[in-house]
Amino acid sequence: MSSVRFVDVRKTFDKVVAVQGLDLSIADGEFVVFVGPSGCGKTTSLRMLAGLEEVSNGQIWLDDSDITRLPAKERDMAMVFQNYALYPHMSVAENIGFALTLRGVPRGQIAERVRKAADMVQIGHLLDRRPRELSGGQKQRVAVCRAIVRDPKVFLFDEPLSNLDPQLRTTARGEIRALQRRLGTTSVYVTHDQIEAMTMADRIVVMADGAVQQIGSPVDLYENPANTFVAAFIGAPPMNIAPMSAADGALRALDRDFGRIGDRLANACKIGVRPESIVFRDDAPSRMSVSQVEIIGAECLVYGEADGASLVARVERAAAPRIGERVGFDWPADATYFFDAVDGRRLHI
């Protein structure tokens, strides 16, 4: 097991800055997830760690060693790719043990390590099959098993669940996280799916436009988003963000008066409210015109408009209004977030 450090790491492609000033320390045995939209720099960061992309500036450390210029094959890391990268002409057992074969490990040891790793991910019965005979979930397990058998210092995952159907993804992410906890191996995981990030990570690195927006535990990011990007990206559904008006030092939004704030209002503001914080109540001061109701089991997502802003509320099915209704809604005062309308940073006012 090992620790990893990114020190002011930067990556440029011609004049395009893909990653800018990445500073991050990953503790021994920690599971860190990079999350963000396509093109945000998360995969490039992972590939620089793996040695598959050169670092333009900065350093990457593995324990006490600077590995910034070290070839990928010498970094003692194992990567699980998005497409699994299995050799079609090899059996599952041969795929799993291929890296050990290249190292010159004796056949008997390879067979033993392959069997042990396969049993760990419950694919021991598949060792004689070819990749074409496997389902997507089975291929994903083989790819993970191939990483395990190498006993690396760091596991690297590049969106390994993106090709699976939703139900299988839920199962697979639980299996990967449980396996990582059992092995205790430092792991770096990349995904565009914030639910994967929230359910798997010890800490999450949220990225946008090549820059880190916030680093923290899933609870930290959910309860204390640093800016509107993080607030709108983390959560399912994401936080509602609505404009605020300020007149004579008083704030107003969503038909609700927030009182006078005096000198604390430096710029125009936006308000943030989590969908699950909203409650419908006849005597509430705010009004919402309901345009859509989606049933998601015991709960409903209620979409509509209030004071010119689009909103979504997450409520129990019995509390959901009907489409076309104009209903009152409210939320707790301590569930209100304020953001700078210019740069999006969180305000404490």
The other form holds:
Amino acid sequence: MSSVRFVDVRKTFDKVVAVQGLDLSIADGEFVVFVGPSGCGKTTSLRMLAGLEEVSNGQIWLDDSDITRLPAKERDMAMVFQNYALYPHMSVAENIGFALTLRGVPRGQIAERVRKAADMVQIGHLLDRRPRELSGGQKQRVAVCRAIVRDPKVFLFDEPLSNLDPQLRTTARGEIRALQRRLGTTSVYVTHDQIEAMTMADRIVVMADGAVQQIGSPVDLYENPANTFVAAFIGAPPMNIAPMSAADGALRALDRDFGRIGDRLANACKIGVRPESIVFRDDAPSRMSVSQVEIIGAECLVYGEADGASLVARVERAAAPRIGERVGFDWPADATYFFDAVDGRRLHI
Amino acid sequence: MLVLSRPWRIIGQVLLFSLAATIVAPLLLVVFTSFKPPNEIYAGLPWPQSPTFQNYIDVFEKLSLAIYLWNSIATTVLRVAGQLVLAVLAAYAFARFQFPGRGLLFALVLGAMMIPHQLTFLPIYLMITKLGWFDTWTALIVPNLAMPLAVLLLRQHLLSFPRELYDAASMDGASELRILWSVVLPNLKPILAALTIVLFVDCWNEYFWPLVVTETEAAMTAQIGVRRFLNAEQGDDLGPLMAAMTIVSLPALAVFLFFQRQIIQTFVSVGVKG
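Please could you give me the other form, the form predicted together with the partner chain, since above is the form predicted on its own?
Whole complex next, starting from this chain.
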């Protein structure tokens, strides 16, 4: 039973602010994913929680203990690294059992626990091999096994699937999630892949430039993005963001009139439309010049330009227009998102 | 890969063969002479016509070579072990930890490499005599324990050691010393083997310092001991001298052969992979 709490946690490297004021509570057994582009502070946050990076300011709590200054080895957390970090001179069994050896667990018990954990991730047949004799997927399983064998309070994952091919990645993320559910261990997972975040997380923490942009469930982030960054980051393809223009006291975007929107007339706004909300209809007022059509299976991604903005629509293959066509398109009024053009904040109008 | 034309290849091989010959020929001459009876020492032929082991018997009868060899082996092993321990600890600290004055301290270590022994031997000699270490193993070992070159090489090697392995070991619950012992050192085997050879040969062949600080069989090394066959008045006893030199060369050769596989691995190593 372990909960984690970040209280106004900051990290600076010389004058560079890597993480600014992270406040987050992670419940026992929860699977939280930090997601964001490179340099957003997600890995630094994870490393601070692990004890591998000093906290410049703020506190980190594990249950009722302040672990802010506690060394990594005393935090009882296990981590899976991006490149797996398996000890090259040890066999798979020795890699998995190393932490238990350090804790003085009797040799017989180590062998038993290693075998049990290895069977759980289906690498029982690899125990005598060296890391250099393993494939990427096998190494990843060994790294996960090394983490679970200790029965730690918290699992930490630092982009553990980024070195795998896409097919293996899909399988592996399902396996990791299933394993975590079975063990019920609190987990913090870092990735730059929003699909990984969406498919695995109980809650997602979206970060950019060292700051938390939004925290919420995958559905919440998808349906109610707090700003243009989250709107564009969550969803594949990302949300279309188009500028609005003001004319005769009314706002207009993508060839569509929105009338007066509160007192926002003076301020420029942006609108957002999910690609999957768009439908092609000849009688629609908005027109799109199709520049590219990508078939992704049963659906197509249709790229084009409308009212000076780049646009992408995700439609069924049969409904896709041809390249070069100029077609009408529409979307439900309640599927329109409004954002402040200056700070990107979501406007609830 | 560079492929040489046949003429250039032949020229290259001849050059390399000549170079190898200049190194091997004197060694062979020493070994051959060590098997020559006294009347053949100055004979024209480089190899013995009536080979004999008498020179080797003389070496052990006329000289306390066994004691000198023991002094050499013991002090060399202790000195090299001490040098490696100190160098590994210093290099690990320089590569792994951030601490005030790290750059300055490392610059001082590098600076120590630039100071010739001839400059420092006198103050060290005076210190040794005041400490009562003259003509002891301690005099041969302690003043040479710090080896800046080894610190530099190991530090550079450790800087390229994957950070994730340190982190993984920390997460597994290892202390810094345990990380060094269980994770880092096993992966430093090739460079440690190479360093062992360099340090061993350097120490084994050392002549000047043992000559200065040893006087009797208590600490005199083999390299100094074999000088006893050199005699300006009655003439050099070349047969036993060559036999002694051959024997004295063997430990260094054995160390080289033992560690050479690791050396080759160092040169073909592509780094540590997790």
